[in-house]
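Single chain ahead, by itself, as structure tokens, in the form predicted alone.
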Amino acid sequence: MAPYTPTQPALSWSIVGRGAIGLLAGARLQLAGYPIKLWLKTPEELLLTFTDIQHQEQRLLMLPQQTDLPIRQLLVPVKAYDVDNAITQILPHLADHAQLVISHNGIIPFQPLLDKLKPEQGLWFLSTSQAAYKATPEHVIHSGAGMSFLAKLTAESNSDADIIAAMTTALGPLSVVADIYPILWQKLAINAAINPLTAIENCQNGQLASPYYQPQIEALVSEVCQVATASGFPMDVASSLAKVYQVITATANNFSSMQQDVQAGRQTEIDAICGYVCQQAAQLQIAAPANQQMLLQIKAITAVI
């Protein structure tokens, strides 16, 4: 696609924590010569080593979101579960047209979060296939090259072109769709059949790809395919099942998401991945008891860690 041009000079972007993908962003953003604060917990300045695609290394400095000052630009890369949570603090710190784009794993309904909004405020969704990793809290890598979908889910507006061009400079190469929930599902049977998966067996991702996991990996897809298409977004197996098999060749060496929370003691999206397909299939009377056993295995799991 052709790339966007900005309307204006670069605008300040506030970016919600410190996970891998949002320092990411943050990095490239202000590489790029965009204003870049952190909404943190705990305000705190970061000085944070970023080593880019190309293996250079180079040393930030992030500053806190000030509180008395409207944000006008927000990027939400927390965990599904945390979404809510995190738009709701922030509410009363946005501007009357602020723009906000979320992105997480998994799927969870996005109609409570427009509820909040005003209706001149604007909500996006990006779905990325980049991967970073934190070596520290303060060094981010970014360890696997891959592309953004973007979507909105409200009403244009003039500052559209500025939202695309800078999360093409966060998180692109991007492609922007008017509907988001056929990358979501596509995403969702790749993070089915990966995620738990590396977590329950404490692997990397290239482990999967042994003839002993083909069934439950087959099963996993079929699962979803089966949910998506009977929710209006038909998937077929065999492309979703090479896809995944892709992507586990593409990051054999990486851990997962959910292995490395698992690990770390950290809740995990799991509600939000195979928990999303049983409570789909569920409302349609679809049995899903592959996705049922890993969301099983993996509350099991974190439970007792």
Ligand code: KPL
Contents of the next structure:
Amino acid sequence: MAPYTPTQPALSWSIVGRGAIGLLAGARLQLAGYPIKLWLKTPEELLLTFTDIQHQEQRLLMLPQQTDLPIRQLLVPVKAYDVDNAITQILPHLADHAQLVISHNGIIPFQPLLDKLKPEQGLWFLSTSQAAYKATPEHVIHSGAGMSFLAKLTAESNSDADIIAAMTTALGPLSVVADIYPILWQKLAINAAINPLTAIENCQNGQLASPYYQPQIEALVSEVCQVATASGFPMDVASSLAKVYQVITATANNFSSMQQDVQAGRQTEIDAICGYVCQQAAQLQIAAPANQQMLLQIKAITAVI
Ligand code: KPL
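Can you switch from the form predicted alone and show the form predicted in complex with ketopantoate (KPL) instead?
To see the whole picture, the full complex is given below, headed by that same chain.
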């Protein structure tokens, strides 16, 4: 695909929260000349140390979003369970033509979000396999290079090329797709296999390469494939399993986001991952016992933390 060239000077972006992917995107945008503001629960400046993929360190000052200025470009890289709440809070501050890019693990229904937006406001979904983590609350490390997929969920508009250019800078290499669902289901297979097991075992992703976990991984992935296929997104078990094992190898030293959430006593994205698989499976009258078991085990662990 030919690279996109912005049609006007770098547009300013607001980024919700201070999660690792949001700070990675913010750092890369700011370094490329985009004005960046952070939308935080408690508005404050952030003096960020950013370690890029080549281990180069940069110091960046990120300012909080002023609530009196309409937000035109908004990146919402928050957990699946927080998206609705974040957008509801920011809604009164959005410009009439604002473009919003959401990015999270798992699948949530988009319609309730679309229903909140004005006719000229745009909604996009970005799925990324870029990896980043925070060594401290002020230090983000770009720990693994991956690619991202971007799809527009609302009608085309004049600013689309600028959004694509900015997201290429933020989290590229980027591929623009017409339908995000096949990508979301593929990522769901990866997250359903890796995230709950690493959280339950309290281990790095690489430990799942042991043959001990193979029956569980195969069961989880084949259930995701069956449900995705029955939902109209055909997925083959062998190639999906191969992708899961590629990610396990490529991220062997990483701790999954769910392992980190469980260890930090935070809410997890299990409802949008195994929970979504179980919900769709129930509607389609397909059995999904492996995903059901992960859902229940993660709920049980997080209930006692
Ligand atoms: O997306 C991830 C996550 O941790 O949420 C994987 C791909 C499993 C990498 O850790």
